[in-house]
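The chain below stands alone, shown as structure tokens; this is the form predicted alone.
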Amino acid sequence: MLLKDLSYGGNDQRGGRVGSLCFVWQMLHESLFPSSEKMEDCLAKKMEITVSEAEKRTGRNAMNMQETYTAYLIETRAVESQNEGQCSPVDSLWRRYSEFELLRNYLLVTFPHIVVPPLPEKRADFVWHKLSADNMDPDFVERRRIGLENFLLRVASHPVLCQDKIFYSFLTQEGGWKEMVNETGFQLKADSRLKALNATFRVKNPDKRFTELKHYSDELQSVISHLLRVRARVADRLYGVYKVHGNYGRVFSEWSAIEKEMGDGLQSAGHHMDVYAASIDDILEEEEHYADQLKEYLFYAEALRAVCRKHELMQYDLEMAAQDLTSKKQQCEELATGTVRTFSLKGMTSKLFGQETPEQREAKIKVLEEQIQEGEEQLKSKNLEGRDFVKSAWADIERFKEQKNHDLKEALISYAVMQISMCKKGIQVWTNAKECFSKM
């Protein structure tokens, strides 16, 4: 596993509390760069991508109102020249969070069969009460910087998404990028929520696999949400326990001032308690990064549902096309035989005002036959499109499942190791205190 130092580049401009974020982030390298033949041409193999810095800025928004926002520095470097012993130059550009959102929305519309990696949260959620939920808080900005870098690495290592030209432009072209995205017309291709909701309730023959996947994504989101809420409550209680040790330290220090023979031992024990109490801030900040790994899959659940919704829309369009074709065939048969099978306003009108002339009937039959032929071709095309979508989507879902199992396993193991280490430090503090008491 790749171990990467993710300490903030501008620590001298941030408070001491923020500096405590200089720890080793366990990147899920194997899941980002799987060893398969399909990954040989991935952008992540050809280019180093980092979000190296975050900077608070002030500017004007679309409403010409002043606003404060955070910009992130994306740095890229070609890998090939490094392998040849040459030092390639680093290309860098600044992007706002809203530009990351635009990129992801474009990918969602352009690649509906792909489980598109999620962005980190825009505002902090599921946090313990001592942690700031302000989206401009330096600690939160730092964690979001890490999440944005992870998003870019996810996309760059995906066998399909990494080949998109717009994504490459996002990484390498600072000016004119938004215009390139808008020229694709992806917003016009986006399906409306009302249409998606209509398809959900009116599809007659939903694919069982996608229905089960949709239920699974709902359950996954529910379970992870509950886990994050539990973790926040545990963090609050843990914070209280550690701070109580600070009270021990204060009492032992005060006690040592009135004791001659026991004073040194009490003072030393109090020092151990103070150090232990002060360590909780760094521990919980590090723990917040493990929570961010869980949050990624909390947001992945929505990406899974997006694929399911797209399949429902395609199935709904297919069923509507088949229904329309059946109706036209029935109309054509009724005109050809002169019999009406079902009650209709048109049939009643014919009986009241007389039948159509043979010439009129032949003209209508000809138009219907052309529409039927066109409908059959359209239905065949939709069937092929649907089969291709299912094949591509399910292949990417299987890839996602493998990635998810690996990532969550690694995250939970790392979290358990951190908790064990934290408990060992607590045992060591009281062992040291015991030795201090024994020397009195």
The other form holds:
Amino acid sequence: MLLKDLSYGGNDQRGGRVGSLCFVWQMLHESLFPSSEKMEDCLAKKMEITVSEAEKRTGRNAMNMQETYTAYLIETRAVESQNEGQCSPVDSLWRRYSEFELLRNYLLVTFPHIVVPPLPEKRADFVWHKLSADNMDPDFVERRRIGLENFLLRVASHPVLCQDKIFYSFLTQEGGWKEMVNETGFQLKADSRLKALNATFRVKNPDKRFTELKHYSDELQSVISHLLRVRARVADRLYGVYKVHGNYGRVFSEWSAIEKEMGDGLQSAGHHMDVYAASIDDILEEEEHYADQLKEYLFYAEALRAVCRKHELMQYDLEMAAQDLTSKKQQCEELATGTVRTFSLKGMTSKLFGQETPEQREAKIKVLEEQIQEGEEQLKSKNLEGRDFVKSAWADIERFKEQKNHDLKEALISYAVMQISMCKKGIQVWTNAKECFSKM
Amino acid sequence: MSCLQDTSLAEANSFSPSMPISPSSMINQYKFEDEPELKDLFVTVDDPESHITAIETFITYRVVTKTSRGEFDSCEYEVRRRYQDFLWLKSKLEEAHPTLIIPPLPEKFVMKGMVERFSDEFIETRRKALHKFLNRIADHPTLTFNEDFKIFLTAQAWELSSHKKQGPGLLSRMGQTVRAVASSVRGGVKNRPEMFAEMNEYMETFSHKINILDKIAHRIYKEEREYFNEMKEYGPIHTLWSASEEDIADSLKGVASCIDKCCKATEKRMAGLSENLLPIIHEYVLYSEILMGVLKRRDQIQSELDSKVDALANKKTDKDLFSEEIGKLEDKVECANNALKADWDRWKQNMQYDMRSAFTNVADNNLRYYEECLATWESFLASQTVDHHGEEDSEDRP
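Given the form predicted alone above, I would also like to look at the protein as it appears in the form predicted together with its partner chain.
Everything in the complex follows now, all chains and molecules, and the chain you saw is the first one.
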């Protein structure tokens, strides 16, 4: 039952759905692992969120150098009950990409067991030649605007993330938000070890499910990036085929000038070739949205991987703590019984230079016993933490899987629809051209 | 004659498996605009064979002729000819009919592209062009009755060799060329009739445009091939992906299959282009050169007359001798002009027909391509929508 409640339909990720709930805003949820997570409580249902505009700005950065950046307008409006008439007022504020990044980093640290929705890419990647790789390019900015809106809607639709106060403030509080985030001290929590990409923790008893999941996320990343690369090349080539046909128009026109009977047919055929050549621009622009959908999951794969890594780290910490406890216990026992089971330099030196006094030994044992006590409590809480993490992480992973399957299937269907549309346009143009040719 | 009742005559072009039967080439085969019912000469070129001697390696082609004409001793002939022989035939025809439009031969070498001289692709392209060449002659109201043409079709190898040696020598042929070049250097003819001035203007523009079209057509082929190459890699990635997925594996495999089918369809489209449009446009590129040459030869014949007329005006003696010569030249000019005019009209009609069918064929190819792709994606979409409804039903189950 719990799983079903967490299932994420994804149908309403764009724009809000008018629900029958009145506006009730649940305030800050302290616990990391809320006990009830229902779709109905999602922010997306109560609030319409859009990133409606993008604007070029100039300002001074941290080093007092002039810089140009793009600011995005976030508009929010409470969704009223179905009694129409009243349109609630629109609140708005401007945010730049770096603030979105800050928000996401905060969410990553605060909710380590959640697959956090990704941001649109920082720089244009997988571009085919016609598209600019320039961050200031209007098409790129436009696609980024859509991507940022999508990000906000994903977070607002997530049963856990949407309840976060910092997120809500991001949407509604213009000034002082950055300070608010920094005050949470999340940067301290961020484990720098996670940032070391090449770090491998040798976990003795890895959780099989997480290992498999990590493997899957690697495969997903690899296959989607390969697909995007080839798609970009195919788009390039398709562009070439269409545009070259545009050359017919001019030469047909010039040729028709010297022909009496053939002239009309040639001229009108040329026109259709021009139409054909021009049609590719819209076709490929639409396909770019499909590529963006795939890109989102390319980045989602990374988020998935991050959860696995955090689990790995937790497991590693646990094993280290257990190991440490075991060795302390052993030390204690050795001291108490006077037997040396394992070689230790201390043991050797004490043999060489004489044993300690009974008082010294007692003191040591007492210290160790305290440490062992502490260690056992810590281990207990770590174990608990670990189990809770696994439980919640796995719940979110199941939610993510359903979302992913739904979204990717939709994306593939939309790709098919695009291809069908392209074919129909092609049939239209060539039917017209054929008619003109037959009149030559 | 019994040969006409022979059913294989109707399939004269289809008995050889190496012969591509495209509708337009068939129609060109059988088209005989003046009197369609009386086509009585069928020629095919096929079966290229390599011959290796101590001195050289060359290719011969089989030339098969089926005819009901009385001038031919038999109704069926089979001979082997090499490219040199075709060149000989062409130059004999040009000699005999300087102001008729002799069809083009494929070039000796292919300058652009890295097509190796004896590659299969090169040989096949050449074979088709040679086949076209002989058929165009066979369909020509005058050229079809040319004696050298008959010998070309019927003589055995040794017979042809000895006949070749009988013709006007190399030097006299060179002399003609020199005169032709000289007269063209002199520039246009001053008394060129308006009709031929118009022809010249037309040919200049036509030549320019057809060359551009040739480039465009080749460019399109190149782009389509590059697209095809990329598409080949695109489908399999989806199959690879489906291996790591469960729920969406079928959808991914479906997309992979669609892309692969579209890939094959694009290959067919490319093949259509290279079999039809490209050879036709190329033929007309060569035709435009030939036509410029024909117009120059006509000019040259006329300038012979003009210079004699000028000489007569200046000399004022031996008028009788001159006037007889001038009379002959005037006849010559009139013949040449009439021949050219008739052939020009015929050529224009053919050109119109050829262009119309070639471009219509291109449109058909593209329509077929898009229709195939459309069907593929539509059936994929239908399969997905069915699954979709299936999924929605299962959601109700606990």
